[in-house]
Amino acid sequence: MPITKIEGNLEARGLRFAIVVTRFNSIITDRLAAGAVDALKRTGCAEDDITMVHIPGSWELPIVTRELAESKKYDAVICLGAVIRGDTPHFDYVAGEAAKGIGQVAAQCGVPVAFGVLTTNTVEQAIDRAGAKSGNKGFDAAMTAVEMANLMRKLRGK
């Protein structure tokens, strides 16, 4: 008997999408929130399938994502944010809260979150993944909602 094999595709086209982004860390998280934006149109979504939500910080996203995730009017959240290493154990804290309550969120809700919050020991690390030489890790967060939010819909049969 041949392997059943299910995965998402690269279609976004019907597809709605919220991009959670923080105002915090601006000049690397406008840049990912960009990124993600094409990302969105490449595949595909109409602008009116997008909804994005700018917060204060990282500290303040899995709240928002929550909210979006449990309204049930996305088929995936995109959770953009920086978090970048500072002098004090804020980071540690900011960055492992973020993490893990955004992880909560996608479990317990059912709505596939993209990770794309950035944690990074300088700014140059920061900018450099967000659209510089590492690529934009914006656009790398869609393109995972987009193909989640697409198995998603195959897994329950619509």
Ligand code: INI
The other form holds:
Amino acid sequence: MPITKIEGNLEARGLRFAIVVTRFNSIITDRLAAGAVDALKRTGCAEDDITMVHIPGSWELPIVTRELAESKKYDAVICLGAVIRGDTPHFDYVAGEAAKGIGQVAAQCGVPVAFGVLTTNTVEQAIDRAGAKSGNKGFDAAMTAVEMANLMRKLRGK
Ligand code: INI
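Pass me the form predicted together with this ligand as well; I've looked at the form predicted on its own already.
And the full complex, kicking off with our chain again.
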């Protein structure tokens, strides 16, 4: 018996996406958002099918992501933020809660949620991941969202 292989493709035509992006560290997150939009457009998504939601900081990502996922208006939600350690313990609380909260939404709402939140020690490391040396994690998160949206449709027989 051959192996049954199921995977999502990278075709975003006709799919709807919400991007949630933080204003905190906007020098970084604006680039992540640009990368995400670039990935969606390159994979065929129409501008009309992209909704961009701006929020204060990564702490606010879970509640907004849950609202968008539960609305069932989107095939996937893309979360973008940048939590930079600096010298304060604030980092651990914000980064930890954002990751945990987004993970819960993804597991509970049945809508794919891509985690494009940078957690770095320095601004330089964040810049590297927002379009410099290490690619653009916003682009990567959007590609994951496209693949997952297609995979979920397939698994649901659509
Ligand atoms: N929000 C971030 O997105 N990144 C950070 O690095 C950050 N730090 O370091 O404080 C941050 N804080 C704000 C937080 O997300 C909330 O918006 C704020 O606490 C109000 O609820």
